[in-house]
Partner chain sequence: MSAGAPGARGPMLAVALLIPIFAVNALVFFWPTFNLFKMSFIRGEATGALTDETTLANWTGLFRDSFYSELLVSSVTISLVITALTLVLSYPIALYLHRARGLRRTVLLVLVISPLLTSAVVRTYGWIAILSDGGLVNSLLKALGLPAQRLIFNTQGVVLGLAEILMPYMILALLAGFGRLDARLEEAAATLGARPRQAFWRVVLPLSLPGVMLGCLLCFVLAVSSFITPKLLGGGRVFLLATEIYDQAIVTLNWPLAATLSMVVLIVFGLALALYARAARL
Amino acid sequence: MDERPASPTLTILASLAFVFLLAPVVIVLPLSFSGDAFMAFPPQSWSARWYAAIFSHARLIEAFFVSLGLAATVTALSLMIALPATYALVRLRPPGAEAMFSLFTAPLLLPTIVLGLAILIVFAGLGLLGTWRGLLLAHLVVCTPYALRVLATSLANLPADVEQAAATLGARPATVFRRVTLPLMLPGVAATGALCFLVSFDETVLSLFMTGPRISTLPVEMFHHVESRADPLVAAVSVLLVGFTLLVVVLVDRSLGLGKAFLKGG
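That sequence in the form predicted in complex with the partner chain, only its own chain, can you share it?
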């Protein structure tokens, strides 16, 4: 289909809406180079002092590494939990597979403020509040549904006859999975990993309930900082964070690109 020229009215309305949509993300970049002690826009002076300030802010740095380790662990565990579940629900199809799929993706339907409170109450009794294990479990319950969804789509899109061909050639089910199914799911697994990583790294509300003086994550620290004071520090952190997210996305896109190359036409 040819591109139809949008009417001037639509173009103007859409442009204004785009400005509105992107303004809060875009404004952070110039703000991060502010030389002022307090937040003002446009800044009175320019400098890189707030970038320097990040590195002397021990709690932020510590929280960054907690978030990084947490996201990596959550990603690995989500894959290890969701991959077998996906295979069971999509390929083995036990009775009630669809209901179970809905059940295991249901945590996404619950508002995180409600889920966070529910977990807070239970974890308080278990002594898991303010612990790394508690954070890990809370993040797992929101990451596994995403993993299950993306992996299930990826597996369901694999033509079953390629796996059947392997069986006719003498491969046992475990061998079929290892030699055929898993390699073909690799792009889906990479996308799932990236998604879980970003969801965990970005997760704020659940973490607010789980963190405490002993342990905190980067989004929680940023939240508390913005809540208590208005200075350009968070702008500098945000710019680095956006860059980091971009890096993850590009890395996955690269690996997916490779994946697509050998999937094409297959």
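In place of the form predicted in complex with the partner chain, the structure of the form predicted alone is requested.
Only one chain is given; partner chains and other molecules are left out.
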């Protein structure tokens, strides 16, 4: 595969985009070490008091574990649903496969607030608002299309000749998938799992429609905290979340290689 050097214009535009995306972190990081009672930039004094305050904030800790368990469950279920669906649509190619794929990934095209309002209307009649099951189903609606999209790309880039060779040697379809296809897709599966986990863990708008007094996620709890207070506590939580996100991505990349998930085979 030939690699052409990037043009100076593209390099400059990409650098500006990275600076734009990372600029909020440059502001949030100093704010998280502020010793002031209110958010002000630059901080007038320095302290780690707000990091210590996180662990004494019972609502935030409870919401963190809710988000962690929810994201892990949504990731597992999204993979369980998307893996067989992707294989059927990409490899078996039933009639109307493209239409079905477009239908299943349609939630990616909708603004989150529109999707959240639609789910709110449907779930209100089913008694699922403010419940774990309701949050789980709502997050599955968002995360499963991501899983389908990434896994479809990963599977489409795998050489089908290897699977065909295993089949001609007498391996059953289930054995071909388990012993040949799935190991080759492992980087893509890992990338999908990381993406679904982070999307679910960070989902705010949809969760605002679904949470209630009995259950709340970390992003929703942070949103409510900002509504009532203007202290740097949320900045400290945000820095920890950025570090947590980087840790997940780096671990997946170092163990399996995220780039392998999207490289064409052959």
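Between two forms, the rigid core is defined as the largest C-alpha subset superposing within 1.5 Å. Numbering follows the first chain given and starts at 1. Just so it is clear, the structure is predicted and the values come from calculations on it, not from any experiment.
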query: Core-superposed C-alpha of Ser15 shifting 2 Å or more between these two forms; finding: yes
